[in-house]
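This document opens with one chain alone, in structure tokens, the form predicted on its own.
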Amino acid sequence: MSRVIVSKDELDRQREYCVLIGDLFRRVKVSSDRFPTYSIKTYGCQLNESDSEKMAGYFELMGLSENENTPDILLLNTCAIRENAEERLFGNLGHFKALKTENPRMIIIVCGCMMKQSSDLERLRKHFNFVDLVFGPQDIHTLPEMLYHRVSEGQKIVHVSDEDYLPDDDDLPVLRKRRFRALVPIMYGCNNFCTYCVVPYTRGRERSRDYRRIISQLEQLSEQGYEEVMLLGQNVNSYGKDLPGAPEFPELLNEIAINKWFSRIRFMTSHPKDVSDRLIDVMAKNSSVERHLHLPFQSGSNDVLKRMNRGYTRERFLDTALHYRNEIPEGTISTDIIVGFPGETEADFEMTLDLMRRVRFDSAFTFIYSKRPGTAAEKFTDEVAPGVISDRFSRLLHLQNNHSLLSNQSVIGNLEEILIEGISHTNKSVYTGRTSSNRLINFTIPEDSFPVDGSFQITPDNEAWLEGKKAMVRLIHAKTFSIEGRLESFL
């Protein structure tokens, strides 16, 4: 696949299609009494979330409003990283077919990484012919044009490009879901070809955005009042390496920090082979950069790492993780771990547990190996028995849960600054936020409705005001995956 820069003229042309679609919907309403609505369901990573925000931006330009329950346009943005994400989508499509039966003019769109997998695309064509529009993750900038032709001509459209398109994000409309955090991709794609991973095949080769355009976009987001930015990429540490003479990721991160545009600067994901001492130094000297490093190690065995084509050894990983611990002692480290990769022996697994004990990860995303079509590991024949995998996974979870709980217990009693994210999904009287070290804090506000300025009172009518505000919270009770706290003051 080749890298293609999408021009501003092309993106302006897509905006013109938004106007045309709006006119079309005004002339031919889906129902007699209202303008069409849309809903987007996102599967997978934060880059998918960012893509969905752009497509929502397009829908808003068309004049559509969001409707989660009975949308006229339903867009499903898919993930191909793990098999269960695919099965969840295909399982849900039956329900969506029923919705379309109730509303025959409903348009169902399926896009994202799964559509770059030939087996998934063929399955969709063969068994789910009620889907109206299909495209890949590189094609989202052409959504208005494709949707216009679908609506005006009535033909189903499948358009999955082979090109690695790179439209600049600040030329795309974006409807951001969060008031406090802006998701900002700095690069797309991956060149690593880990033997278990489909990302290089679905997202394409690494493509860094222009440094000056990123800086300009971030400055604008700061002026709009965002307190936090999340820099995104399949491997942010590779930023700039495909642009001769461009600053690399540590320089970009430092530039953002010294301009003091944001209270917090987060980023993910880092690849261990590309994390440098220079990056850790930038993190250490700039307090606005999160005190958290997501560093996926996948396996503690050099033999397994080699078969995974990870490009580093356990010794190199340990050096990086322990250097971070030494330079940023208040920081946290999270990781990804795969259990049951083909050929994994008990000795290999014990080395994974040993590395976990040495680093003591504060949190971890743990996975059972999932065979992905088209990857090198798909052809590996030395599969680990399901019973063995189950036993190992249980042992690994027990160890990691213990480490996570001890990590949270170590900060009990502290008064921490958190950025409020909103109301807890499970308890409407509890608010949620994160510390700079990425600890999840669920906290209460005293019953007398703590005054902000001597007169302001927290009520259900203005509770949305809290989102994006900073507060000092006393940490009072540790759980495995979160900490309970009590608000003491707003900042």
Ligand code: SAH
Second form
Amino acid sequence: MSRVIVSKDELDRQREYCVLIGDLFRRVKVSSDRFPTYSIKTYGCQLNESDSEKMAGYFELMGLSENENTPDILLLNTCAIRENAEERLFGNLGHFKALKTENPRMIIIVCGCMMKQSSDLERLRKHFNFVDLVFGPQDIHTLPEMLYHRVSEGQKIVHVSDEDYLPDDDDLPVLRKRRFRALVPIMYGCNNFCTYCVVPYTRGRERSRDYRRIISQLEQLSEQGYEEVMLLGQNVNSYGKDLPGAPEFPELLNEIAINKWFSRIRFMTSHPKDVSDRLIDVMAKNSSVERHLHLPFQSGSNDVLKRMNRGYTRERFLDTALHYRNEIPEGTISTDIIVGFPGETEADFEMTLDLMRRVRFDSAFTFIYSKRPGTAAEKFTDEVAPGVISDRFSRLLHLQNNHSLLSNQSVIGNLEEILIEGISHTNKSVYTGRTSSNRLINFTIPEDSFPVDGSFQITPDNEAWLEGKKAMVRLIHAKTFSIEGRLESFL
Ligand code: SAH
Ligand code: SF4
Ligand code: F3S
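Moving on from the form predicted on its own, please list the structure of the form predicted together with the named molecule.
Let's see the whole complex now, leading with the same chain.
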């Protein structure tokens, strides 16, 4: 695999294909009286979300509009991190086949990390031959060219590159899903090769984006009115290590913060082996940097950590986590934990619970180990019995839920600044938002709180006005995964 910078000329060429496809579709419209629509379903992590926003940007350039229920172009952006993510995709594909039978014009595109797994690609080719276009996570910038050939020539296309492409994001079109939040990858790929993980195989080697271009992109995003930026990378703390002379992640974070471009700066993920005192210092000194650190520890046993190739010990992890707690006492820590890694003994698992008790994570994503083809751990034979795993998993969840609830209870009564994200899906008189410490707040707004803006009365129906607004909310009642509150004022 090699690293290939995608030039601006190449991206301009792709934009020309968008125009050509638009022309093709306009001709189709004459016969069918309807311009084609698209829908994107995204599985997996924020990096996939970000890729999907770019592909949506291309579709919009082609002149297509979104239609979730009956799209003419359906794009599935897949994830290979665990077996159940893959099974979900294959399960859904059956349903999409039925949609295509109803609408034979429909084009089904499958892309993303699963396409780099040869077993998945084989299965797709063998059993799902109604799929029109297949490409890998490194190929998204060439979507217009591939789609043009599919539409104009009719043949199916499978194109999964091994090159580690680095398209510069500010040259790609983007349709952002949230009007207040900009997802900004600062680097792609991963070099860590944790023995259980597919990401280094699906996303290739680490490559950092040019520092100055990130900075000027962020300045533009701020001018466009984004309140929140989320800096993305599999391991943001190794940002710049592949660029001789480039500033490292804490300096990038610091520069963004001192420019005061955003009310809130978020980032993920931090690998514990690369978190420095400098990072925690920059977080502590800049109030616009979120009061939250996502720090996956995976296992509390040094033996297991070693076999996972994580590059830190439990002692080192504890030092980092406790240092953060000291420096930023109001901050929260979330984590990822894997249960049932091959060879995990009861004593190893007890060490995981022990570490959880010492750090008291404010929230956690908990996973059952899933054997992944092509990874080093695939060959580890001392698998843990499923019954033992499910017993450990429920003990772990019980402890974490307890900690999550205690953490939320500890802030009840506080008046906190939140960034409003929208209206709750389940109850239209409830709004949602997040604190800087990433706590999810569901809150009500007293009728008389809605301001009048000129002759325009802001009401609960003005969701667009609410999204991205800041407000002070009194925290009233703690639940395990959220807090109920009441708005006191808009900011
Ligand atoms: N780069 C991030 C993690 C990305 S994947 C980091 O290193 O922190 C998100 C999480 O999925 C991981 O932290 C891990 O807990 C989980 N995960 C990854 N591979 C897995 C596997 N094979 N089985 C179970 N969980 C896995
Ligand atoms: Fe996977 Fe480890 Fe890289 Fe995270 S750091 S993406 S867990 S290999
Ligand atoms: Fe999944 Fe790929 Fe992200 S495997 S978690 S979509 S990097």
